[in-house]
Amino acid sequence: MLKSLGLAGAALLINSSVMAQQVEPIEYTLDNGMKFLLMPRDEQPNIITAGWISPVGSVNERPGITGVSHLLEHLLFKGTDSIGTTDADLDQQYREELTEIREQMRAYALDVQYKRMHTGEIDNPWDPANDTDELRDLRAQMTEIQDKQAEITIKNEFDSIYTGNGASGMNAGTSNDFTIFYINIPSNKLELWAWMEADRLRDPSLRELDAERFVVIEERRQRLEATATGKLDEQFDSMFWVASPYGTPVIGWMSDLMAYTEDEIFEYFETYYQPANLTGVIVGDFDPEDAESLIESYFGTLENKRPKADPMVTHSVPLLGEVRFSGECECQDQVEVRYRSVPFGHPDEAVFDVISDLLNGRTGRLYKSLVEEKEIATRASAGNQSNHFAGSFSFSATPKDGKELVVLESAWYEELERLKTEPVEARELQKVKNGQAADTFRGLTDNSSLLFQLAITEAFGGYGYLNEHPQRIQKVTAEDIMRVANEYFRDNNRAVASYTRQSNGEVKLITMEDVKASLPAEMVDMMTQQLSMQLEQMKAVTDAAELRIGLEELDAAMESGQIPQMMKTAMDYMKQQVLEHIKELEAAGSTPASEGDDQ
C-alpha cells in the first residue's frame, strides 16, 4: 500500500509539473526579420548551446534539384569568402573559372549525353566512365584549376577556429522539413559564434562544390544503395506519399545530384536562408542583454536578397485503396504497415502519440501479444511521425522461427480491433501519460535537447507547442483513442511493405566502416567514439532482458522519427551488436529479470 501511494504521489507531482510547464524564452526579432529565442539558464555553468534553423528541407525541393538542401548543408561547412582560404581574391577567381566550366559540362550533358542515354548508348549521362573526348578535356581543365585552388585552401578552418576556442560538437542536420546548425561554446565565446555564423550566412563560398557532390553521392550509395533495405524503403516511401513531397528522399535522387547548377544552389540559399526565414536559439549560461547586443551587431547586418519563399502548396493525396509493396533483400524477413496520420500541431497528434506508447515497450501491447503470448515475433513496434505538413503511423515487426509475415500482419489487425472496440482501461492509460510526462520533463533538462525542441517547434509554427502538447497528452481519453483508431486505421488508408530474404541469401552484417561511410565527414570521429563507448557499456550488461528493453526503446525512437535518418546505419549497427551479445548471453544461460511494477 505504501509503495502504491508513493508511486501515485510521484505521478501526481510529475503530472502537475508538466501541466504547469511553461517554457518561456526571451523573444528578440531584428529589423531584417530574423528571430531569436534566448533561454538563459545555469544548469550547465559556463556553457552555451547555440544554433539557428531554417524551415527548409526536401519538401521544399522541386524535381531537378532534389537533395539540394542536404548538399547545401555540407557546403556551408566549407567556409566563407574570408574563412577557408589564404588568398580570397585568387580563390574567387578560381571559383568563377570552375563555374564557367561546370556550365559548359552541364550544357554538353543535356545536349549530347542525354541523347546518348535515350538511344541506349549509355546508361548514365553524368558518369565519367561515359565521357566523350570533349567532356574528358573539360574535366581535365577543371581538375587543373581545383589543384591550384587546393594550394590556397585551408581545410576545415571553420571547425578549427571553433575548436581552437574551446567549442565542441559543431554539427548540422537536414530533414524533410528543416535544416539546423548548432554547437556548444564557452560562455565567453558568444561573440565568436555570432561573427562566425553571420559570416556563414552572409558570404558562403560553396568552395569544393564538385568534390562535395561526390561525397554526397557516395553517402547516398552507403546509406541507401549499399544497405540491405535502403532502396526498397526509398521506393516504399515514394509509393506511400504519392504526390506529397515527403516521397522525395532527403539525400535526393541520384539523377539530380550532378545536375543542378551553382546559380540554382545560390538562389535556393538566398531564398530559404535569408534572415526573415531564420530563427536563432541560444540556451545556457549567458547574459541576455549582452546577447541581444551581439545579435544586433552581427546578424542585424544581414539582408533579405529575394522575395519570401512561396508557401507549401502540394499536399498528401488521399490513398484510395490499400497499397502493397514487396521485395527481396539481404536482410531478415520484416513487415511494415503504414497509415496516413496527422501533421504537427493537429488536435489528434496527441492521441496518436498515446497510442504509440500504449503499443510499445516491454509492457506494451505489441510485446506482450506478439512476442510473449503468441511467440510469433522477435521484435514488434509502432510509432507516430508528425511532420510539418503531414504525418504517418507505422507498425513493423520481424518474425520468429520462420513464421510467415502474413501471420504478423494479422496479429497487428487484431490489436487494432482492440483499439477500435475496447476502451483502454484507466490504469493503462494513466501509465502512458505518466511516462510521457516524465519524458517531457527529462527533455528540458539539457541545453542541447532544449535548443532542438525550441528551434524545431518554432520553425514548425511556434515554441508554445512545448507548453501545450503535454497538456493535450494528459487530456486524451479512451474515447479519443477509439475514435482515432476507427477514423485513421482503415484498410483504404494503409500501405504494406513485406521484405523477405533473397533465395539462398544471407543477412549482410554492417561493419564500422559502413557506419563511417554513412555519416557526414564532420560527424565520423565524434560518432565512432560515442558508439565505442556505448558498445563497451553494453558488453558489461549481463541481463538479456534488460538489453531487449533497450532495443525496443531504440526501435520506438527510430519509428517515431526521434533519430535523424543520417543515423540509421549507426543505429542498425548498434542493434546488430546488441543482438549478438544477447545471443551469447542466452547461449550461456542468462535468465531474464522479473518484470517491474507498472507506473
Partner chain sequence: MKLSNKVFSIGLAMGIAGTAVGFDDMPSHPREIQFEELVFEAPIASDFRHELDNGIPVFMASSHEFPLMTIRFSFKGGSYLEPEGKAGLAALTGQLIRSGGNSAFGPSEMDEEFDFLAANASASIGNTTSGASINSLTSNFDDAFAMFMDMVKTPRFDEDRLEVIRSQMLEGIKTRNDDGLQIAIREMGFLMWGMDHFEGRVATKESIESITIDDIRAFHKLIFNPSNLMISVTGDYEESEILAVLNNTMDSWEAGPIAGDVPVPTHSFEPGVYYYEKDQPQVQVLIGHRGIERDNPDAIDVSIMNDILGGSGFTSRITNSVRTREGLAYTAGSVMSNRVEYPGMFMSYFFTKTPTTAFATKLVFDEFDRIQMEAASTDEIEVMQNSAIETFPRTFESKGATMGLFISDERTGRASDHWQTYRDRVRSVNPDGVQRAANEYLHPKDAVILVVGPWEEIKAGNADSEADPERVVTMDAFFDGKATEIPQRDAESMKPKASTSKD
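Just so we're clear, the structure is a prediction, and the values are computed from it rather than from any experiment. Numbering follows the first chain given and starts at 1. What we label the rigid core is the largest C-alpha set whose atoms superpose within 1.5 Å from one form to the other. Compared with the form predicted in complex with the partner chain:
- Superposed on the core, the two forms differ at D123: its CA moves 2 Å or more between these two forms.
- Positional change of E191 between these two forms stays under 2 Å at the C-alpha, relative to the superposed core.
- Core-superposed comparison between these two forms: the Cα of F36 travels less than 2 Å.
Starting from the form predicted alone shown above, please give the structure in the form predicted in complex with the partner chain.
Excluded here are partners and other molecules; the one chain stands alone.
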C-alpha cells in the first residue's frame, strides 16, 4: 500500500510545499541605514524574540587581536554610563587608570617576559605564576583599583533589569563571520528592549575588562583545551584554511587573549558596530506599527561615526596538495576528510546540501555502506558548511572494533567514486528533496529559529535566500551532483585528520581477533593465512639476533610506506609475536652474546 504512494505522492508534496513556503517579513530601514525585519506571528502568544546582528567575526581579525570579536561581545553586556555603575565619572576615571597600568604591563610582557620565554626561562609570558617583582607590583595596583571600582559597579545590572522584567534566554553568539545578540521578552516589553539595545550601541562602557578576559580564557579551556579533541580540531582548522582568516579560532589564540587593551577593543567596536552595519530582527506577538515607532525613536538616533567597514580582505588560496594531520588524544579513534566547498549563496551550495543528505541518516549511503554492509564504522556522516566568504565539506567517521582509520578513509573514497561516476537514482534524489521541503517548514515553527535564519541570511546578503534556497534544492539534478563531486572532491583539494587514542602507557596485547577486525572483510582470509604462515616460519628461527634484524627491517618497511597503513595492526601483531619469541629464546639461553651487540 505504501509503496504505491511512490512518486506521484512525492511530486504533489513538493509542489505544495514550495508554493507555500515564503518568508515575508516587514522590512524597515532607518535613515542611518540600520535595517529591521519584523515578523509578527501569534502562534506563541505574549512572547517576542528580538535581536540584532553585525556581520563581524573572527574573519575580520588579524594576528595579535584574534578573539577580539568574541571578547567585545562579552563586554557589550557590561553596561553603559546609565547601566552598571552608580558613578559614571568615577568609573571612567578608574577605567583610565586601569588602561594605563594595563599598557605598562603589556609593554613589559612583550619585552621582558617574551624574551624570557624565547630564551627558555619561562613557558608562558602571561602566566601570573611567572611574574617578576615589577609585574607583581603592577598587578597588585590593578587589583586595588578594580576592588575600588567594584564598589561603584552594579554587577550584571544589564542582566538583572532584563531578568526582573521577565526576559529570558538573554545571550549573544560570535562566529567566524557574524555576531548576534538576542533575547526573549514579554509582549509588553518591546520598549525595554529598544532602550537597552540602543543604549549599549550608543555608548558601551567596556568595564571589568580584566576579569572578563579571564572568563574568556576559562571559556577557551572549557570549550576547547579541556575537551577530548578541541586542541587538535583547532590546529586542523588552521592547517586547512592556510592563509584565510577562517583558520583563526573564533575564541582567539591564548597569547592574544592576554594582550589586547581597552582602546583596541573599543576601536574594533567603532569600526564594526555602526548602525549602517547592523540588522535588527523582531519575531513574535507584537504590533508592527508600534514596533516601527519604537525603533525610530530609539535606534533612529544612532549615528554613523565612520564609513562602512571593509568585509574580509584575505581570501583563501586553493590547497595545492593533500594535507594530512595525525594526532593523539584522549578520544575515540576518528577520521575526518575535508574539502573546500563554496560560500553562502553560491549556485553549488544547494548541490552540496543534497549530497550531504544523500550520505547521511540511516537511509543514507554512509550508514548503509560503512556501518551496515562493511561493518567497519560505528558512525559515519558528512556535511557542508557554507560560511559568508568560504565553505567546507567534511566526511567523518569512527571505526568499529579497532579498524584502521585508513580503512574508513578508503571506504569514503569509494563512496566518492560512486558520486562522481553513477547518476543518483530518481527515487533516492526525490527522498532527499522531500525531506528538505518538510524541514523548511519545521525550521520556521519556532520564533528563535526564525530570528536566527532571518538575521544571519540578511547579514550575509539578504533574507531572500530563505525563499530561494529551498527552490534551488528542488532543482538539483543527478548531473549536478556528478559535476560537483568531480569538481570539488579532488585528491589535492583535501585535508585528512586522523586522531587515535593516546596509549596512556598501558600495554595491551594484540590478539588475532584484533588483527581480523582491523582489516577490510575481503582481506581477512588471505591475510590471516599469510600471517600464520609467516608466524610459523618465524617460530622456526632459533637465533634471536636474526629475529632482531627482521624486526628492524619490518619497522623500516612500515616507516617507508612499503607496507600499507591498513596493515598496521597486523604488523604490530607480528612484531609482538617476534618479541615474545625472542624473549623465550633468550630466557632459554640461546645466543646470549648477540644481546650485548644489540643493546
